[in-house]
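A single chain comes next, written as structure tokens; it is the form predicted on its own.
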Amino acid sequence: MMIKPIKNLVGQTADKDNFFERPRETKKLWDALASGEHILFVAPRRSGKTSLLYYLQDNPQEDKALLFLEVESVSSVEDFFSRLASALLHDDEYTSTSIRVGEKTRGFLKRIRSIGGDAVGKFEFTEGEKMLPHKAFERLLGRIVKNIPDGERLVIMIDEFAQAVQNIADKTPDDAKMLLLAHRELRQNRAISAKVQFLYCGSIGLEYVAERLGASNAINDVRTSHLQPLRKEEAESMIRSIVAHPAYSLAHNEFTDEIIAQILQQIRWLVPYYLQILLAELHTYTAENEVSRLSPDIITLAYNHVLSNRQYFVWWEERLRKAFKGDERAFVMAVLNAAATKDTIDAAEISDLAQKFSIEQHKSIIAALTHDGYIVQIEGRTGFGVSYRFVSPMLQDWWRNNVAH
């Protein structure tokens, strides 16, 4: 079988010729867009998820035009629909870090906008009277649809879509709550939803989100599509792929069958970020020490090099205490410890916990750990019920030496 070279970039969005390609992903994405459906794609942070976005935007489907638009700072409503009107008027001198354009839909924008001439026109807040930033926005989409051809579609990827509402929320809840619910208004606008679909990504959950803010069914509409992470011959293939790059320092014929058998066993949760950044400290330690041949050794020793990185991790405890505060944070981190150093936390100790912090709303606060992708439910020992572990045996084995401790 054919490898293609991909350069090991650890941390960074990868796309066009460093893409891992993974068919599977890609179709269900499509399959789901293809329903007419808005979708919420859900995936844990460095999971791969905005790369893949990048590879949809860059090789869309025939009758799609997907805009690209990154919200994680982004901290008002006004703010938010002042970058996503942006986005959809954007033109040649405009440009941005979080607004991605690929080719086809510049010019699908272009094309649509010369269509109606003057009748988009420009996004504000006022025509004639004050306009709550949604109601402006909508109208200036409605313009837009119209001058979509039947047939085609426009896709808007939002990603940290997520982020921006707890962003907005941790200052005014109710301008949260009456982000959600526009975004619903939009969703539920026949003329708008004709032509135009929304693909709200992030990496923490859009539901717990909701929830804290009584705002559920403001999302009830929205089909989910989680990614999961690589098969054992899909992370195969990309590791192989890693290696046949002319930057990595060892001989890719130094991945024996063996070898990379006991990587895919030492990260056991196959998702590329953390085949990434282990290969990167085999790269760095085998350069630094003129080391030619691997061994099983040195696998571990470079697993345990992860391990002693706080920056590879660090995300994951921020997010926590920008996510909870005072008994609930506490509570959180009482529950991850114990996962982390006991392996398993059964329900009842979860319970427990929860009392001796005075939590009421212990189970939505569990819901979210599992949304976020840092633990999974599974079979509970006899007695307990469910249990719950570290979806990720290396973050568990981080949390355990750098944070557990």
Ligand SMILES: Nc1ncnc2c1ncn2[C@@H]1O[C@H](COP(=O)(O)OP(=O)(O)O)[C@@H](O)[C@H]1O
Second form
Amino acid sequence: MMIKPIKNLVGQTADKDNFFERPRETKKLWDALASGEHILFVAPRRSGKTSLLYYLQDNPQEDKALLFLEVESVSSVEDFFSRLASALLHDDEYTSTSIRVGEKTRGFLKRIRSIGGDAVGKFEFTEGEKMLPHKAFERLLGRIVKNIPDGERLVIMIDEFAQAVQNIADKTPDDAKMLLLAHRELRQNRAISAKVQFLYCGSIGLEYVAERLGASNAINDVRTSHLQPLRKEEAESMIRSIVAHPAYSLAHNEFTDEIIAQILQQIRWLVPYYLQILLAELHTYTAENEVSRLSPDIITLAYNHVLSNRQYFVWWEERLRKAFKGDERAFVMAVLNAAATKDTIDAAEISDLAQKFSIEQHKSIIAALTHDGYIVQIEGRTGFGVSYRFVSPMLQDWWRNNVAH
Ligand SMILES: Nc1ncnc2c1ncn2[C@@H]1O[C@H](COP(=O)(O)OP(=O)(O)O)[C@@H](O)[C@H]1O
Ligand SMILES: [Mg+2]
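So the form predicted on its own is up there; where is the form predicted in complex with the named molecule?
Complete assembly follows, chain above in first position.
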């Protein structure tokens, strides 16, 4: 089997050269798009969503143009639609790193903008007539779709959409609800939906954000697609690709089947990022100490280095600080700390904690932790109902070392 060496660039969105191909996941997204539906593409942070969207963009299907927009820091409806509009309208001046257009999409956008001269016009909602931002955007998109030839489609990928909704909700919940409803309107506009598909991507569950805003029905027409972790064989071949790169400290033949099996066993929840950080720690340790032979002990040592680096997973803790306040936060932390130290927590223990912190809606909070990829429901002990455990044993170990003490 041919191995494509890839560089271990931890934390950066994987680009063309360093992307480990994931044909199953790629196909799943193309198939979902082929159904003509609008997609909600979800997986926990650092699962490889953005990297995969870049890949789709770089390897587009014949009939599709893909526009990528990242909105994690957006905090108003106006800002949201202005950015979306400027992604569509700007010519070749993409100063913002949050907008990405491939070669093909660039040409596509140019074409649809230039048909009939200035047909598309500008995006304006503050000057002249007073128009709500989403209405102005709908009008703009309505003009754009007229110029999209039959049989072609524009896919607008909006990365970290739920985060933007959450940011807006923190300030003005009504605006956040309006944003969700506005998107529903766009999707229900037949002329738009015939030519444009939205792909909302997110690390946090949009369901819970919408539920809290009383707007669950504003997203129930969107089809959810999950990015799965790597299969064992895939993880194995990703490791082989990384250690085959000349920049890697150890010789690739040090990675015997036994060593690789040990790595997979320690990580268990096999997402690219987790492989990367373990291999990065291994690289640093062996390079600094001039170690050239691998042994099981060294792998364990590298694993422990991962756990003592707060940075690798600190987002998971910070996110809860943003999402929950007061008693709710105390409850969430107690649940996760218990799951981290005891491996599982059952429904009865969760109810006790909910009572202790006077939490009424604890089921929806647990659902949120599940949607966000912290915990997963498992069969509990017979007669004790369901239990929960951390999705990722590595995150669990990190949590126990860095948070639950
Ligand atoms: N297919 C892949 N090939 C190589 N590296 C990847 C791949 N997918 C993810 N990564 C790596 O994992 C990390 C997280 O990827 P990213 O796409 O930013 O995830 P997400 O958008 O889900 O948070 C990055 O360090 C990135 O380099
Ligand atoms: Mg991302």
